[in-house]
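Quick heads-up: it's one chain on its own, the form predicted on its own, in structure tokens.
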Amino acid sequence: MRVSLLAKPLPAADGDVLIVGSYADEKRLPEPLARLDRALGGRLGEVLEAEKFQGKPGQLTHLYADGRLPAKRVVVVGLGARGQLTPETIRRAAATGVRRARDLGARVVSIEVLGDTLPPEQRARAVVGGALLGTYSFDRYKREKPDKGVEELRLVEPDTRRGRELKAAIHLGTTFAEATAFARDLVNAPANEVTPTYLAKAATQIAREGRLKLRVYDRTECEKMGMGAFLGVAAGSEQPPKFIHLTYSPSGRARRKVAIVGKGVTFDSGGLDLKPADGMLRMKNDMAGAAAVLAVMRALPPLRPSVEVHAIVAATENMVSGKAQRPGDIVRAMNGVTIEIGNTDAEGRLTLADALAYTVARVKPTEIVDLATLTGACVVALGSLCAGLLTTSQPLADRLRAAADLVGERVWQLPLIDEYKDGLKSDVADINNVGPRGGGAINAAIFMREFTGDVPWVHLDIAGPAFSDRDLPLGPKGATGFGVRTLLAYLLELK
């Protein structure tokens, strides 16, 4: 979808569909809807009254312009109460409106910069993000492709003095949405295609296109570095493991060095502690953290943040074979910590243990953020629409939560309770990879904390929101690309 700025009054905007917003519970049509109504000979007001349109979020209707406007149809979307307008309201309204336009067969859509109580740049960015995210689809493996699709989106803004700022907002909204779609594509693709080698090739292409530094370590090199935890998980798979390290460097001097670490288990059978069939069905999504950090690195060159960013992915499958690690095995991580395998299905924290230890030793970052589809316990605690956040640095957590709020991704902080470490004790090793059932998300984070050293660290457990079994306001069922926009917003705010 091409996105551009259209410097015309709303009634003069052309296209197959013109999308406008309406607030809830207002007695009169506000400008510029009133001007549009006059151009339509009062038909807009008549339709809204006849349909008892209340302007609630998610509500929409449409009418034919009958030649009274350059646009063929008008779609009206609800924005809710004027005093409660948020960027997320705008994103969802834009997604709803553009989906209706698509379903009406529109190829060219004009849309006003919805709302008027927030800065225009913020609203424009939300409109673009919502339109692109809300019309995402994944049809790579379908023989018959949908013939309906919006090809061009025009943001209508009559004030030409705002052109530069709005074009910058369009660039941000487009880049964030395209990065999210890239992550969604990686997760939605099947595990027989998206293997550790596939992720390494994707990283290679990202590095080539963005002129990033890349190092991919193979099994032998990981052995030399002492990555016993990561390689223990990889032992059962015929697919060779790949340890990926991408680096973005700003043009000037970087004052901060940030590491983003993504869990990259491309398929998780559970290992010898085998998952049940229904629990294994969508385990292609167990690399959603890796997909997110790769998508972020793909988006950084055009955004040009002023910080140095390192992306780390320990990519492997967790499979069953005669070589698979067993419950009761002991492995040694890169930092020397020995780990008793209490459950082979708690594999993500093992791969992350070496990824974090490597990051601390080789990258020496200012701070670390990891994303992982780590625990079902977090889904039990927070449901499917919210990620859990655990941290060793409250200032870092606060900055990350602010970024999540800005882009509309839900994050909730859980405590790191030191006493829970007693549940991870092992009689034969330094630590066990599992603890008691209660507080499972916290136990997993406490385990991972053993490998972060003194570096400020935030862990995002995205097991719930990374994949959806139903359609959502900003995308269809399947992969969501959760975390991409939060990380991008966070990195752009750093100085």
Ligand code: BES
Given for the second form:
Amino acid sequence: MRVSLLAKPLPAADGDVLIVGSYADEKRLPEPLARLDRALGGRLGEVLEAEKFQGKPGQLTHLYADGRLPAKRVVVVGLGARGQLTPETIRRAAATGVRRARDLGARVVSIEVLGDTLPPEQRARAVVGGALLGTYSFDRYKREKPDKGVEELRLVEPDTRRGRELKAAIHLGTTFAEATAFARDLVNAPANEVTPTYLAKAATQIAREGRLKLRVYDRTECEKMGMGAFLGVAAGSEQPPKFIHLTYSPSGRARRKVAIVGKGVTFDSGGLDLKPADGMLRMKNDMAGAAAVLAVMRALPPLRPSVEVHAIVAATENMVSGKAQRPGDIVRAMNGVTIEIGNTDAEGRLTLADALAYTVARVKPTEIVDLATLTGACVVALGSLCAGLLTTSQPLADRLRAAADLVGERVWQLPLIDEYKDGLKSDVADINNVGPRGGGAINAAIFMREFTGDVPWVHLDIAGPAFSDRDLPLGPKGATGFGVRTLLAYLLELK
Ligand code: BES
Ligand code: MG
Ligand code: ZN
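Since we've got the form predicted on its own here, give me the form predicted in complex with this ligand too.
Full assembly next; the chain just shown is listed first.
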């Protein structure tokens, strides 16, 4: 979908569909809807009245312009109460409107910069983001592809003085949404295609296109670095593990050095502590953290943030075979900590242990943010629409949460409770990789904290929101690309 600016008043906008927004509980049609209504000979007001259109978020109606406008049809989307307008309401309204336009067979769509209470560039960003995220589809493996869909989206803004800001907003909106789609594609593609080698190749391409620095370590090199925890997980798989390290450096002096670490288990069978069938079915998504950090790295060069960013992914499968790691095995991580394998299905924290230890020792960042589909317990605690956030640095957590709020991704902080470390005691090693059932998301984070040294660290458990079993306002069921937009907003320090 191409996105551009259209410098015309709303009633003069052409296209197959013109999308406009309407607030809830307004007695008269506000400008510029009133003008549009006059151009339509009062028919807009009539239709809204007849359909008892209240302008609630998610509500939608459309009418045929009957030659009274350059646009063929008008789609009206609800924005809720004017005083409560948020970027997320706008994103969802734009998504609903553009999906309807698509279903009406539209190729060229004009859309109002919805709402009027927030700064126009913020609203424009949200409109573009919502339109692109909401029309995402994954049909690479289908013989019958859906129809072409919307090819051109024009943001209608009559005031030409706003051109520059709005173009920048369009760039941000499209880049964020395209990065999210890239992550969704990686997660939606099956595990027989997306192997650790595939992720390494994706990283190679990202490095080439964006002129980033890349190191990919193979099994032997990981052995030399002492990554026993990561390699223990990889032991049962025919697929060779890959340890990926991508670096973006800004052109000027970097103000900070941020490490983003993604869990990259391309398939999680559970290992010898095998998952039951229904629990295993979606485990191709166990690399959603890796997909998110790779997508972020791909988006950074065109966005040019002024911080240095390192992406770290310890990519492997968690499989069963005669070579697979056993419950009761003891492995040694890169920082020397020995780990008793209490459960082979708690593999994510093992791969992350070495990813974090490597990051602390080799990258020496000012802060670490990791994204991991880590625990079913976090899904039990927060459901499928919210990530768990655990941290050793409250200021860092606050900045990350502000970024998440801005892009409409939900995160909720869980406490790192020191005493729970007792639950990870091992009789034979420094630490066990599992603790008691209660507080599973916290136990996992307490385990990981052992490998973060004294670097300020935020852990996002995205097991719930990385994947959806049903259609969402901003995308179809399947991978969501959760975390991509939060990280980008965080790195760009967007307000
Ligand atoms: N990849 C899973 C976590 C997961 C569960 C992600 C559901 C998405 C949806 C992780 O590797 C895992 O298996 N965790 C175990 C840990 C347990 C053995 C301590 C879990 O959550 O059951
Ligand atoms: Mg597991
Ligand atoms: Zn896993």
